[in-house]
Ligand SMILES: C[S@@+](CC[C@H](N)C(=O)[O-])C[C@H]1O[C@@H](n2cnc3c(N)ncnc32)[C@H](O)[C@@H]1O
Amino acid sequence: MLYLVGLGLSYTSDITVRGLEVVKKCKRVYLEAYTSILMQADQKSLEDFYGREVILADRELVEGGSDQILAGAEQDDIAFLVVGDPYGATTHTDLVIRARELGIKIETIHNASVMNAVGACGLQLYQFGQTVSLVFFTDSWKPDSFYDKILENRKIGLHTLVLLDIKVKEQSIENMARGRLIYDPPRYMSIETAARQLLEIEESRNQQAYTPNTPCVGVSRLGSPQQKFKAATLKELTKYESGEPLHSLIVLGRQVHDLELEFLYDFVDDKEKFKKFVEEDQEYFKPPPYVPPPDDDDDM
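Output the coordinates of this single chain in the form predicted in complex with the named molecule.
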């Protein structure tokens, strides 16, 4: 059996009781170590808590060596641990499909994910549209497909959850060119960088998917003791100091309910100013007022 086990968002003890029982009985336990981090834990503290060895699975192993992970899973139990929920944002579909092809049974043990815990900022999960990912721009590479999705969400009034890039075990171009297996330190995108990159793309696309005054929420370290939200305009967030990772950003949609706004006031610097920005932003993509068709009888 292949067990996909969600670890939750922060502590070693966020694993569920059933997840822990599985981890204890499995022959091998892999920890997916490149799409997220467990903020209050590391490999060592997990090993201590589970009382067994945990094998780090980097991108190379998961994407290129899935047969190695799945070896023997027809008769033995193998656990694949994923921070958050195994199907939250990162789905590891390839691994699941490969396991199915090999006739290996799969069981998932779910946990909290950024995709649902983000509701703690007060915005209603029902009012979110497509989630997007934002990668670190380079001088020559600024992928902007997220822009169209934010535009689509905002046209129908919905909020957008923007997940921010994580770079682990990356090689510099120089080290790669010289064939040196030296990796750069991990990098986690901050809210300031995300806000700057979003505005850079708005400047080039200029379709007003959002503006510098669009209200947003910076979400930091969800589920950890240092959890923090900051509600401000995109421009203001370019100057925010979001601190230690992990971070996400929410671009507000037009349908901000009064209760959502009330909740967000806890995370603003100036309540009246924020309210004004929300009201102004609601004018974007607002459907024109309904005008009834002319009554044919009037012509007679």
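With the form predicted in complex with the named molecule already on screen, would you show the form predicted on its own?
Shown below: the chain alone.
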């Protein structure tokens, strides 16, 4: 059996009781170590808590060495641990498909992830549209496919959760070209970097998917003791000091419920100023007023 086990967001003890029981009985235990991190734990603390060895699974192993992970899973129990929920990244879907092709049984043990825990900021989960990912820009590479999805969400009034890039065990172009197994230090995108990149793409696309005054929420260390939210305009967030990772960003939709707004006031510097930006932003993509069809009797 291949077990996909969600670890939650922060602590070693965030794993479910059933998940912990599974980990303790498995022959091998892998920890997916590149799409996210447990903010209050590391490999050693997990091994101490589980009482057994944990094998780090980097991007190369998960995407190119799935057969190694799945080896013997027809007879033995193998655990694949994922920060958050197992299906928070498409890479894990690929692993499941490969296991099915090999006739390996699969069981999933779910847990909290950013996709549901983000509701702690006060925005209602069913008011979120498509989630997008934002990668670190380079001088020559500034992908903007996320922009169209934010635009679509905003047109129908929905909030957009923006997941910010993390780079773990990444090589520089020079080291990659020279075949040197030298890896750059881990990097985690901050809220202020994300805000600057979003505005850079808006300036080039100029479709007003959002503006410098669009209200947003910066989310820092969700699920940890240092969890923090900051409600401000996109421009204001370019100067925000978001602190230690992990971070994400929410672009508010055109329709903001009164209860959502009331909840967000706890995270703003100036309540009236923020309310003004929300009200102004609601004019964008506002549907035209309803015009009833002509009454046939009027033509008689």
